[in-house]
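A single chain comes next, written as structure tokens; it is the form predicted alone.
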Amino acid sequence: MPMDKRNLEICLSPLLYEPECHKESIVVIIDILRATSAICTAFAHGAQSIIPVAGIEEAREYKSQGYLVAAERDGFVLDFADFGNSPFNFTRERVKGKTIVYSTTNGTGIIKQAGSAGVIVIGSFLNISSLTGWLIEQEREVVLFCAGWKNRFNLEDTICAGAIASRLMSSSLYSTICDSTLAALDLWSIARTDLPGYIEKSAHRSRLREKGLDDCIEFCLTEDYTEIIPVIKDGVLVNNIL
């Protein structure tokens, strides 16, 4: 077992994210529903790249210039944008070979917010084995950034982040005193049972109900549907990690 263990953090909102403290470490974007889950389905069926964009605007702009557009506020799409972040709408026969440029609520905001990170890649259960092996391969700290919602703590985010950190400690190359970690894990401890029985407290994803954009849910949390784990370099979204 090696003296020096690397740290492993969580950070469970974009307002408790320090930029300064993680500019050498692994930054692991987090946001299952739906955001991450639909980046990783893009790659998975072949897109080229994402750009990522936190604002409207800007989203508005890459559209008036001819690129492929996803975007969407609150769950529903941007009325200029092709189609939203549901996973599903990311299918083979729409974005292969293609480069997408993707707005939402949550997600891509901490992309740009994890700019100065070492290396910030994306997570979701859909390539958590591919990840946390790939991660335990690197010697670096590692941060999992949930997305939460608009600033607030939420269930499905810190879950999974749970279940990542559990893969990683249990190779014994972590350590934290991070209480953020802690919890975490407990609460992987008690949704890993039935994760979609537990997930069903979770406050988005009553409002995903609610707004009938609940279809992908079980979806979301399924392990290991591809082994592709998206990169950010120069500010897009590739896959050349595997």
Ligand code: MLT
Second form
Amino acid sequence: MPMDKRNLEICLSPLLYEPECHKESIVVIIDILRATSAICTAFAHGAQSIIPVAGIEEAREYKSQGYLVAAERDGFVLDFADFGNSPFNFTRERVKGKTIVYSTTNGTGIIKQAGSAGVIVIGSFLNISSLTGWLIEQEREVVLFCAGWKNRFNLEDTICAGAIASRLMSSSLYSTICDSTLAALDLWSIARTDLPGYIEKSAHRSRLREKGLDDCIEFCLTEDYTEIIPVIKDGVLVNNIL
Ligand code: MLT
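What's the form predicted together with D-malate (MLT) like, now that we've got the form predicted alone?
Full assembly next; the chain just shown is listed first.
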């Protein structure tokens, strides 16, 4: 007997997220430049756990308690933090076996915002194949939640959501009546032939270039650096749902 299709939605801005609609869903957090790429890298390099923190003062308080803290705003490392938000900061030497407190401009805020969802996992190009394979096995509704930039739509998260949606839709388990998903699928079909070239257009690409923080862009667009799917358990990101 044919199985009922599962619903797939994409949320293109934190302002559009409706927590009461997603209590049973798997929510995938996407902020590829750079928060979710950095989280995947941290776990790939052996981090034990990551405590996402939305506010600067809370992160500062953790620092005063002796925690290792990664924190940035508008790309810049906060003065009390140990390091910032480039995936290249999360080296094996620095993070192996460690708990890291983490606060960023957009990404950690939406992890907290999605707090009441059924399951919250981290998505990026770096873990796209294991993530999509796992999602298909779950047979549950999926929301791809794009961080954007300060509540605005952004290209890079939408394109990554389109890439994930394209794989889910081709599994024939999912259907969508969500125009955001259809738009993201269209954008991905345009961008996929030259992803770095397309991402050149994005506003955050320019912001990172102007600040000299763009050395990690190519890395953030790399598929399958890791198979790890970071997941929230009791408010903390841990290394793998698999
Ligand atoms: C964020 O979480 O706001 C971003 O990832 C910021 C950045 O790393 O540039």
